[in-house]
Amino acid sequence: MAPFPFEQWLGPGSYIIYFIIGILFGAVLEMSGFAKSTKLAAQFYFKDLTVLKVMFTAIITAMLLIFLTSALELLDYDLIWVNPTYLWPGIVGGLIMGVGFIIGGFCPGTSIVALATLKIDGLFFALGTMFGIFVFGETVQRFQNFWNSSFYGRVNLPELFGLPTGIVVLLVLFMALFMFRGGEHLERIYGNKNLKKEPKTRYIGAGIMISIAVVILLLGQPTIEDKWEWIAEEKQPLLQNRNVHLHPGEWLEIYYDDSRKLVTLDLRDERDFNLFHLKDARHIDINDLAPVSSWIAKLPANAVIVTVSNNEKNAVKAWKILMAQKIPNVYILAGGINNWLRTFAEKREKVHPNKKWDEALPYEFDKALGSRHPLSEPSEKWLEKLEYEQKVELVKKVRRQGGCG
């Protein structure tokens, strides 16, 4: 589904689409007033608030392509990049731009557009802006902690309040015509601006964004057993040939080493989780799962998620559910807590086998010792001793990016 792959499609050709796409957003700019400086500055001083009507105007119309493809099936959301939040650093980057632009005149995106018009207050922006690249880039070592701080992954409003993304939506899009109608005042309070000159067919377009976002809020968006539908001719046969299933030996592998961070996801009801589980595994309620998975997604390059129940069925219907999201470096306990305790319990072992399998745990526990069981943390010893077929290979995350349009 889209985002579309040009580079697959196209190879080198690809750029060419860019090239295009840039030239005609430089051209959307351009035609805006966004090569002078002094239309752009006016916006702090409330005289003329095209700025805002812009770049807000673009981002809603964004939203709502992107909503309204995503209601209608035409778009995976989750293959869209959203740059991460890292809050604090974000806002003294703000802070610092904002003064910036109100001193000369420009962002960087802009300065970009009047440098292409030959303007030299534009020239000379663009090339502070290079200086400051080279400055950050030469000083970034010295507050690499801040810079990299309050990192909260990958953010959007209808997981942070909880609502269903029609809603949001539709209270962004009503936020927005509220700001365009309160900039039109304060154009016309400090700017003497005749409103009356405004063109009407503003009207129409605010009704056609309502429409499209009314029909978002009707249709919905696709649930986690949609997504699996889309991937799931993909995705299936990793299921059947056990590509993704890992031995007890390589989880235990993957545990001593210091290059890969192991997340262990343990799908099981409370109390056997209390009984014994993996050591560092985190208790997870396989109906929370698709709630909470955004914390998964922060989690570094190297991260190895592993889930695990007591066979593998909750084990396979968490891996779907995180398939469905886009995680990558997802991986299944091969036999599940069952298997692992036959793998490495030994006589000495205060553990009684009963008759029952299926999703249940098959054993009996002196004790509910959860990880300070011995066999929650299998001594390194043993992968001397097994044999297995190493299933983990690392997908590469996108990288940090993004800036400013």
Given for the second form:
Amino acid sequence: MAPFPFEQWLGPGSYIIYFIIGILFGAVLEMSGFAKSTKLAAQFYFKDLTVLKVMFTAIITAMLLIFLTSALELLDYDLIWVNPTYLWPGIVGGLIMGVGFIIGGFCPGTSIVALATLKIDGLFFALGTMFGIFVFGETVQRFQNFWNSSFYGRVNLPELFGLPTGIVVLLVLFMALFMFRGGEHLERIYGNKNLKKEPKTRYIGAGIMISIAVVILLLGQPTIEDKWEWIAEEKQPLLQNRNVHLHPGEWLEIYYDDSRKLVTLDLRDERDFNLFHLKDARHIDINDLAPVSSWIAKLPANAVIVTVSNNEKNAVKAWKILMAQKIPNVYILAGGINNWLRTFAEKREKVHPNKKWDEALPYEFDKALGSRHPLSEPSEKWLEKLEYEQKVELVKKVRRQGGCG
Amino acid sequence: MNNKQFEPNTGKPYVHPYLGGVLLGLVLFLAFFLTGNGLGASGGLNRIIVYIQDLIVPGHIDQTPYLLKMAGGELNPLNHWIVFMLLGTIAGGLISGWLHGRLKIETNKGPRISTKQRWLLAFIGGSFMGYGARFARGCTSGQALSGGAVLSAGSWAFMFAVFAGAYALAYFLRKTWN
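What would the structure be for the form predicted in complex with its partner chain, rather than the form predicted alone?
After this comes the whole thing, all chains and molecules, with the earlier chain placed first.
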């Protein structure tokens, strides 16, 4: 597996790795001619499509390697940073950037390289960029709502189209190769370029890329079961020692604790859920946990997720699925709803005499009250009566924070 | 490779765009493989700006939620990996420019505008770029390149928006560049 999060071992020294990656980044941009604004702007007059070629070659190269190493189980895709989707703010921001690009002739990264190679226009552009960033920081509060709107969380193209990752990788590759072909013809027409002088090796390169994409498609991406296997050795003992099983009392404690956000996922069927469920519980089908719904993925760091079923079986399954996807702070309600009722129900006579505790809902409900049932939200007083061992320890999110923070 | 306009003014020629792209892709992959993060540039500039603001008007930072995340209280906005990547990018550009003989004080511009006009336009364009980059939560490197490679849906929508914005305005600015 890939070595991150390496900060844990290196501490602040890990910044040296980012510095080295930065050096390589700056050097490659410079070597590609990205310090020259007139070359970059020519992209938009079809005379020189270096921007398109470099950018999309870089994207498909990295994409192929990321999904190849992921298929070979060398890299955990769930752990790398995938830009969350804020659709409309992204599009509006993108349009503004496009305007800035054609007026100023750079993007932030290229202007940095331009100023590093003493291009005065790069220096002015970088200063302008900093000014624009400053103005944004001062004005964002006026349109905070729009800026946070159309948030879909960590959603990628395979999820969006409902296609296997391998197919999407292949489609993106073909799209890029098609654009390169079209771009070369545009350069021939508008930039008077002689295509015959272009190196033939580019066809070999395209062939290699298509082969890698086919290999990715054939290998397939790791399934939830594979991902659970990677962590099973470490996490299985937590189940066996019941380290992640929350006593109903601790659920109640967190419920009344304002510093933690309690998220209860009820995995039972809809009938049982409508009869009775815990206060603020959300009904969720176990099949909707992989890939994990975006609202779960974007929960705040103080969220404690508790999976609930009538006993524990489905709750444990759901716990494994969420753990496999690196969702932090997930726990299981010990004994499920049955144990809950056993703990809080005072009128024992309401328990159906013919049913056993380990079966589904032995408790007799006169009406489908859902969370309006008094036992759905026991009072805070119960906390004094109950004895239990605390299990919840909040951990910080393991996922990455991303590139432009 | 038969149009001088797109070659460096001094020093060795640039690498072929496809080769440059493959090299950039390798760096991008290395960034993901080693750190889990992609590449970025505007985030570093952002933090430098906030650092300066924090020096001049620290009270203001503590009242603005957006800035608070980076520099509130004891937080040092420069204590972040993106800042070190930015420093590396400057160093890398400098080293490559020096090795290839392209280190030269100059201003690249279209033939029909003056140098001062070019500087002004660069500043204005940069302002739009900086504003838009924060609006979109990432620049060409952090959103388009990094997000594109990991197939983020929003990053692909963003990428086409950038090209659309630039192409839409290109006709009106043709005198600037041609």
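The model shown is predicted, which means the values in this text are computed figures rather than measured ones. Numbering follows the first chain given and starts at 1.
Asks: Tell me whether Ser150 goes with Ile286 when the chain is split into two rigid parts between the two forms.
Replies: Different rigid parts: Ser150 and Ile286 move separately between the two forms.
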